[in-house]
Amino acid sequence: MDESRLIKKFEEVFHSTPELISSAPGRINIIGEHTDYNLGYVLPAAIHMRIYFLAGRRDDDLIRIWADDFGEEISFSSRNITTSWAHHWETYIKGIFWVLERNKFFPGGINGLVCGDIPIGSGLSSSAALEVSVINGLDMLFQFGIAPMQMAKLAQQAENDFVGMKCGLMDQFISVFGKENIAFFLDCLSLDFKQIPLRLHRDDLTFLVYDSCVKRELSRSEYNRRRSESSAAERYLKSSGIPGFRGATQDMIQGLREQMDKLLYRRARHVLSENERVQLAIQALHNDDFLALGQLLFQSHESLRDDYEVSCPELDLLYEFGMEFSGCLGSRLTGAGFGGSGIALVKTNKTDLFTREILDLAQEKGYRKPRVFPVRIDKGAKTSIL
């Protein structure tokens, strides 16, 4: 992203100079899907793409934000912060601010510019970046001195209790922590976390993001049923003495399958074989075994599939397509499903290939022209003074 074009744009809609340029990556989560608000483990990594916020102190209490994206702009007063879904974008704004007065952080009126290169929609998690974005641009600004964990969790409160989207943290984590060629292992429950090395180079491997372009709202999607549902089956485990998803293992629910609705079996069977196939594919990383890791990768997409019914024709396309092509160790979807992104780990001699054939199998299908490209795995949220 071209910082000065942003910061002439900035000039220009507020003609005034903007202090700071905060900004922070989306992901892709390697595995360990639907996992993070059950408390289990998930792998995510962060990615080149970024959201952007410029930013400069006024001297009311108005705030007002420019999209560049979208060629619009908001204002409102911090002192009434309501919802609107007139600009969806709009709502992680307010949201972020909201929090921040909800926790005794109290910013004043500031003019913003916000802009990125992460497709909307895709299932990287630009809703994440926006937040972690803003909400570091804030700490810096307003000198609030909030630790990165709490930026975190200050941005998935946000997104939970003012946008109404039950996400769990993973996505705010590793915008806020990510480094270059570093998966983070997070376990949801307490929070501890280790870094895994992603050495791609040595089997000179890539990701692959597949964004289907099949678009979902997910506060007003299956997103917030799987997890009441996921809720529900956790519940029955406790009610017949099994301590929950994290002391229980697939021997035990298979004892409950005759019993158990059937629906709900099949949303713990996944969470459970997802937090094993998530402890798998640290060991594979570890050794670099990336053909093991490959087959998680499989394994995980048809459980997503199957059990958590969260993909689509779309997205299990680039499954089937994987299994076939030669050079590809593995494949599936990533983020919550529902349309949106795979990802896919492919030989890079062999990544224009297989771009190539898969834009031609989605054609002839009869899909949505998919956006098929390389991702570098990069570093967290950043701010620079200027």
Ligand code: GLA
Given for the second form:
Amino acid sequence: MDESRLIKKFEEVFHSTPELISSAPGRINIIGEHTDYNLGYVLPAAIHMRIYFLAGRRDDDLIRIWADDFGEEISFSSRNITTSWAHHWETYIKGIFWVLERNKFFPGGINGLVCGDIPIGSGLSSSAALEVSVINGLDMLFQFGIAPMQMAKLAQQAENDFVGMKCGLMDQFISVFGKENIAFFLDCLSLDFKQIPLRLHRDDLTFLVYDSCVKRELSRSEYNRRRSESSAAERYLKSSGIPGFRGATQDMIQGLREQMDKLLYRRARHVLSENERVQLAIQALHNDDFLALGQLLFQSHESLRDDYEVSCPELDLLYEFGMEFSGCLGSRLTGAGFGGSGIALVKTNKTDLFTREILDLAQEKGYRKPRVFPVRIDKGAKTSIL
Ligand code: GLA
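Could you switch over to the form predicted together with the ligand, since the one displayed so far is the form predicted alone?
Let's see the whole complex now, leading with the same chain.
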């Protein structure tokens, strides 16, 4: 992103100069899907696409934000923030001011500009990146001293309680913590995490993102529904004398197969099998065994499609094509599903061919034209004083 262009735009809109520029990345999740809110394991990595937030303090309590990608401005008082659903992007920003106030951090008025290059609503976590870029910028501007994990949790709280999306911690966590060429293993119960190097160059591999450009209308309510189904499944396990998801094994729940509600059984089986796959993926990455990693990606997709039911035909196409294409080691949907994006682990010299062929296939099927592009694994949130 051309920072000097953003600074110029800020000056044009506000007739003042910004004091800082903060940015935060989107992410891919390599494996561990719909496990974060089930207090299991995830393995996300930050990508090179980011949201930028430029800000300068004002003498009053007014918040003025210019969203450059939309050519729109909002303004509201930094005190007593109430929900308004007028613009989608506005809700995420207001949510951050709301969560700060609720946690006794009181920012004053600001002029702010946001813009970015993460495709919105594509399952690459543009919303977490927006939240994190804003909270990180405000933290520096007003010297709150918020620790990184607390920052991720506050952003998640804003999304859960203000935006109404009952997401887990994964997206905000990786947007704060991400590092170049590193995936992060996060235990969502203890919040312990470990850096897992991604030595893709050793096998000339690239992660491609396949943005289906499809978004199901009901994705938020379906997401929240999965969350309540999986907690109902976990309650059932506990009432049958089996520990919750973290203590149970697939063998243990196998014994409940006949008596348990079929849908809840499948939800539980996904969570348990996906947690196992994350652990195996870490082992595979430790050994640079990308063939094994790829197989786990395929298995993850099958489980998300059949047991958790969050896939869609467009993302199944990515999986099916990935299985057949020589030079693709694994492919799966990434993020919440219900449309959005998938990832494919592909030999670097085959990425062009892969892209051409899958675009043709999508067209033959009459699907919306997807976007396919390579991602670099990049750093997390950062802020610089101007
Ligand atoms: C979305 C949520 C995350 C996580 C994924 C599914 O990205 O924001 O918290 O639940 O879906 O793994």
